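The chain below stands alone and is given in structure tokens; this is the form predicted on its own.
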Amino acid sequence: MKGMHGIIFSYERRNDLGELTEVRAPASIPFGGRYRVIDFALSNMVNAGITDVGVVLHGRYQSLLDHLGTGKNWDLSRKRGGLTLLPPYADKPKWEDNAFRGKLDALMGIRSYLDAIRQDYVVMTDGDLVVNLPLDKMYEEHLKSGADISVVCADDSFAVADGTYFEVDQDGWVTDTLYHIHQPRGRRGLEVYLLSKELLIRLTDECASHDQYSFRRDVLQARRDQLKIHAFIWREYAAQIRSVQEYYERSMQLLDPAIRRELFCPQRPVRAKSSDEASSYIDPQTHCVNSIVGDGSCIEGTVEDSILFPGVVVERGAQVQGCILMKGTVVHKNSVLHNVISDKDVEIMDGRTLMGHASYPLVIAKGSKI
């Protein structure tokens, strides 16, 4: 069967996240005021005609399973193929208690699962990237070119926690891949990668019997004269969620009209859980200037630069600025909120003043009452 099939790597890995995972996996935070960042990468996927996905799972991964149910949500609840959640004791009982070491350890977890593929190609990709990709342009371009692996790589060398980059010469072929570099060079890689089926199980057996589990060191780089790579180019919004400062400096460029029509376009929408909220309310006496707000809000304080989540109470004399408010927080009244980072159903009691900065955000427990 022709096509590609999906990849969704979400197991537990080291981060800078803090306490944004402490209860989720970094694929299952939520952002940009209503969506979960696993959204994007499955939107992508059924955007360009996937209809089987699988979503490699490994620790606290309930609120992600919460959220994804059957894939309805995303077309994907089908009764031959559709979402698939791989935990990890689908194949083998020892990565039950261990954690995966990097993607090939992942794959041989799910090995049994690969065999059953039904497409030629394999669409793989973080849990943790925020990106609105045309992947059926990738698979094109892919199929045109000739290559062995097609990676993502965004046209600029922005600094992510554990990232990759690849050097690329002007025909868009990679000559070297790069990661643990202290000051980035090259093109940032956005971990998502096109390839054969037959070359994916190849690449897995043939790295799990020398015990090599890193698919950029032990593929990508250590077999880069062996492998054709050809790098998809792309230009517009991209996110790793990998730290705070990053979940906070990226959530903040949404506020700009044009970055959201990037990560927005009508032509591949992204789906969400659907959420049966009331309209938000604005009290017309309050400021509320260029902020996001979600559904069921009660807007009765200032908020400035900021955004809101479903759910969210501002009572009159609080002051929220520069923040990120998941769904649920209360903030009481006369309370001044800066640069903050609040995870769900947070309370903030009368007259409190919490002060972060832009470069260093305070972010508070989910169910924290202060």
The other form holds:
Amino acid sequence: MKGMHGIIFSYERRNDLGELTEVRAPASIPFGGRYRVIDFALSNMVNAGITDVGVVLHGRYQSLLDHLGTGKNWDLSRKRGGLTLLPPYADKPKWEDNAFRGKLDALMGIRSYLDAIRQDYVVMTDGDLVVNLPLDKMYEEHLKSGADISVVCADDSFAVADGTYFEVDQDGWVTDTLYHIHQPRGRRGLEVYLLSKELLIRLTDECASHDQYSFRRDVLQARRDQLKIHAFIWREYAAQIRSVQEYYERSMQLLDPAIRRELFCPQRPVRAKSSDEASSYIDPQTHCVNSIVGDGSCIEGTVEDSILFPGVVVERGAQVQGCILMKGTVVHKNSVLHNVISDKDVEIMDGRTLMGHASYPLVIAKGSKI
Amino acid sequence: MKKECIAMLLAGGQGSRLYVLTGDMAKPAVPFGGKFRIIDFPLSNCTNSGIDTVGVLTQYRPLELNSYIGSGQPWDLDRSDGGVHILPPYQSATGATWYKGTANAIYQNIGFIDLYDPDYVVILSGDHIYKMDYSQMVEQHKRVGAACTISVMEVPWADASRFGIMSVDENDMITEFAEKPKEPKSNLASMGIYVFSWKALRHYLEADEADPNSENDFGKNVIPAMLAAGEKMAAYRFSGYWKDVGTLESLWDANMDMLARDAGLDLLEPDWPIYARTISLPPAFLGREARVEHSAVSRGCDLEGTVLNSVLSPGVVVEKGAQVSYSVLMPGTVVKSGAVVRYAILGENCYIGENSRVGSDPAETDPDQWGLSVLGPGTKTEPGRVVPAKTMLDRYGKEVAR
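Starting from the form predicted on its own shown above, please give the structure in the form predicted in complex with its partner chain.
Expanding to the full complex; the earlier chain stays at the top.
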């Protein structure tokens, strides 16, 4: 069958996300005032006409299961295909301690699922990527280039935790794959890979038989002479959410209208779990500027340069500056918050002062009461 | 499959007193309160009251309403047994008729109701804004053993002559019903919400249909007939927020009530959610120069100008230097820079060109000349156009008389 199949990897491996991943995998971190990080990967696939998507789960996936449900919100609740949740190591005969070593290990864990894929091509993406990527264009370019594997690169060498970088020649062919480098160079890889189902299965089996588990080391690096690897270069906003600092800075970029137009372009809408909050209410005493405001919020205090998720309450006299307040955060009267990331259902009592700094935002864990 | 109670929602009316707003859609499909449409209220009330089978009777311009209701999933009414069903008029072996009146609409769907063999049928209208637990009303109906229970609320005596007025005895049993009486004997007004014992209603619907002089209307014919026959008719007192949004003024009022804390219409409270079909849009953005006060904003709004005392639906854009006050802006409406919108209702996807002026402040206008300005869905005003108070434009920018 023509077309692409989608696989999204939701890892637990990143550990720079602190309290944000205490209760969830990076893929289900709330982002942008309404979304979960995985919504972007799912929407990219659905907008490119992909009908079958497998999500490889790893640790702490309860939050992700709650979010994904049947896949209805992404139109992926289908009679045939649609969304398939792949619990860790579905095919593994026994549980081992360190469940996840690399992408190939995870693919081996779902080996029988790979066999059942109906489409000729597979696009794989990490669950921690925030981008609005036209995968259908990438697919076209892949077919035209005659490449074995296409990788998506950003137009920069921005440093990300545990990043992968590519040296690309002028015709778009990848000449080298780099990681664990002190000073990033080349193009930042977004860990989106497109290849044929047949090649994917062959590589998975070959690598498994040699106990090779890292896609970038054992495929992209080690087999670079046997495989034609082509780069699809993406020049717009692309964020990999791998540290608190990156989460904060990449979120704040959304206050720039040009960035919002890139990420939320109307031709490729980002779909999210539907919510039942009413419209937000903004009080007469308020000063609320340069901020993103989710539905169902009630703002009576001062809010500047911030991102508010649905159902946030900012009471009179409170000041919120440079903050990210997730769903259900309540900031009581006369509190002052600067550069704070509050997780879901945090309550800040009257008159508290919490100060982080743009270079070191203060994270408050889910459900805390201060 | 038997259901104890099902609901029938009358959604076929044109809503002619909403003029240009209902030119292309039935009244229940008109947007309300930011992200909602009017029909979200009765549908959500049904779900929250545990009624999982709802027939929606449509007739006038049903396209928008049908596509909005779809499978009923947003209201949790996509059931394998029951759920929401759209019921348009249909052709039968003996010919075809439109729904001649509210009672006739139900009469023509006796077959649908009989499928569920219900003990009770709740009759609702698609043009009221309120939150109500129908299960309590059904509970009272069962307890007193009524054939019909009518939901009523106390209205100011001065307004009583605009409503259907019920006189009741000491047990709240209805003794008399008068439609818009000149000299009201009571201030208990019918809210147009009825619970019937299906057996009784079925009987009276058949009798009503056989009467060639009947207008086939619940308020005018069926209720008086049941009362005259001595059926047990109970009043159910309701005291929360309720508003008929059948006129432009009442639609505007109800939107403003949503902003006022003490009006009793709190849509942010989580206990009785009002569900709506939502669209994929990013959250609202308030720009650096935005001044937004005492207003409701929804997802997809992009606000750089001044917004005071207004209700903004999803996808509304207010550009830098534009001013919107005391207005209701329906989904996708754009107000370009320098434009001023005051005391207006702007239908879906209106486009207010640069430096246009729509509506005016009552304080600055001759009282005889003042009224809400209303633009039909899709209206574009060219830059600099002035649309005075009390003016209504259709989608072609032509003035429409009230």
